[in-house]
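Here you get one chain, nothing else, as structure tokens; it is the form predicted on its own.
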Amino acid sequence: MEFYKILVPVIGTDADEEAMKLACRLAKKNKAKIWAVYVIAVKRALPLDAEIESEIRTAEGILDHIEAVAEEQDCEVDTDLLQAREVAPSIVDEAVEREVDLILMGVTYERRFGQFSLGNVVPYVLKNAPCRVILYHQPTA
């Protein structure tokens, strides 16, 4: 498979760190292109283009992360900061505008009523991604 064009959806996690590593190890391949994308859920009280410091602050220094282990891998990465009412359509947005080959995401361990979850997000973009979707399972401890 060729990738030209790789999107990494982050979220703080460690699993979002080996993501992009991946990523940079598949777009070196192809000389592929790859954005990091973070997604702030804007509640619906709030308009949707509300500043809200902290979460724009933390998810700047997650984007901040992100580029140094891509330059670490000897990768080139773009990063974009995203508002959105819903977090998994604005990933799946995302992809359909930048016309990307692959969503790469990590995914950790998480138990939801004592059984494995992939929470609502994952199964979203599997589900509606028009490209490939590979997830990094992050091993559990």
The other form holds:
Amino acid sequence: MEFYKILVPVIGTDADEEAMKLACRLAKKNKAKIWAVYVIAVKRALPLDAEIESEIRTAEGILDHIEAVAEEQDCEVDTDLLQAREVAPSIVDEAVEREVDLILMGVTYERRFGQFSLGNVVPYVLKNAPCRVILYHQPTA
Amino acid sequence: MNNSWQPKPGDKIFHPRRIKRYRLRRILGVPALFSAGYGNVGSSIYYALGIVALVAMGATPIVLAIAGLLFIFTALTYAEGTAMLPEAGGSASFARHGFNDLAGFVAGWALMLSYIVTISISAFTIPPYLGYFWEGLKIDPIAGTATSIGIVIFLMIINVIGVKETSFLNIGAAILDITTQVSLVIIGVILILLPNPSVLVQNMFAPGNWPTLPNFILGIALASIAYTGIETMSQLAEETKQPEKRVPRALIMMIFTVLVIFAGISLVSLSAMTPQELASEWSRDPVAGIAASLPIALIRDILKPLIAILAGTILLIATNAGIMGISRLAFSLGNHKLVPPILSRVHPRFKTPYISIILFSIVAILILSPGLFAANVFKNMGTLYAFGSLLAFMFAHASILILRARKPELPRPFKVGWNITIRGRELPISAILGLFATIIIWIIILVTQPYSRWVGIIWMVVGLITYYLYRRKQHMPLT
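Now that you have shown the form predicted on its own, what about the form predicted together with its partner chain?
After this comes the whole thing, all chains and molecules, with the earlier chain placed first.
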């Protein structure tokens, strides 16, 4: 498998860091391009272009950090901040628009009603992604 | 050389923001847009028919048809405006671009009033439909109005917390709504209208059933309430894929659907009930009145609870759409420095504009509260809605005309046809007619309806004072 364009959606977890390191490793062989995106989900009571200062600050911090992680790996990454109503469709849209051949996502261990849950975003991306998807799961402590 | 550079203490590294205004994911297509719009317009049939019948009596279908013509003009104006300026704000945005900030504020503030009244009316008509399950909700004004107030408070909390609402829910509700309304029209035509068409003629034209001329005109004004969703669709332009193409398409689909369904429902209702029955017993739940008048017991027994549940759900969605619409509008006006920034303040935890949601929900409750004591609050709410919405429509038509004259170079992906040329500028006839009609009807409401006159004027004056003080504090010009 060879990848030339990799999309790494981030939300600020430890798994994101590891996913970015993995993306860098996969990218090295073919000098693939990596994009890291953070999606701000805007509630329907606000216009889509509402600039929510606190959210933007958090997102910028996370993307700064992920850039630093990539730099440590001697790897170049482009970062982007999106605003959308729904996170999952916007990740898929971004993958379509950029014609990526891999989406690499870090997932964390979460429980919902006592069961392990992937949440809403990951299943949607797995179902609708136009390319390969790799999920990176951190070993639980 | 670049590699040897190191920041010195005190140096500030400027990181440009990554966020770009147009890097917003737009996900709505024509079906989702149509559903959101129809969810709003389609919901109004559940109360508009009764509110119009209160004054237009037997002429209700004719009045709705005339208002429908106005609706077409207004929808065309919105289609051109939204395709040209795909941003939140609707007529307020058109007026700001066409005239100046003050006009944008007046249009936006008027629009806010109509949103608030939409919240009140939609909430006010939910209990009568649910009266099928417990009659007290329909006949007891205290129980009914208290329930409506409870619904507004419930939705206010939900919106402050910011529970997700998916497009899927909208699409499902719109499909179920259109299916039920079309079925009701077909069943009504077959079982009520066709067997005895003379009843419809009798109910429309018999002495005592035809309204006086002032009431006829007031009926046209009130009928504007039947077409509340145009603004919603315009507000959603900013999250629609290719809004310049899809918004006009969805608007045209909505015009066609709404006119056909409204014509059918109004004709069937006057075949099933006398105008007096429609204007009294069934004024707040006219569609339930049609279902209750069907001659076959089995169909009646199926449709009555179905309509009670469906109308309740659709009206709940419409009430919620009103709350979301007004908070977005307040935020948009705040962004353009037309209202104080406190209205755009976002809750630190829930990330919703909680102050505007709470404030405008309280105003909606205040408008509802006379319902606890008085019976004629329904008509008053209708005229107050017309006061706000007609003012907003007026600005929309005027802005489209002025933009054609002042900024003919603006790209217009959807351009209204049937133009006349004045001093080398093409002006759409529909916008000219729409502007004159809305001005005349608005003046009639102002002159003949004391409640909406005073409440509407107080609302506008309070807004203008706030605008003046805020702009002065910001050292900004009024225009």
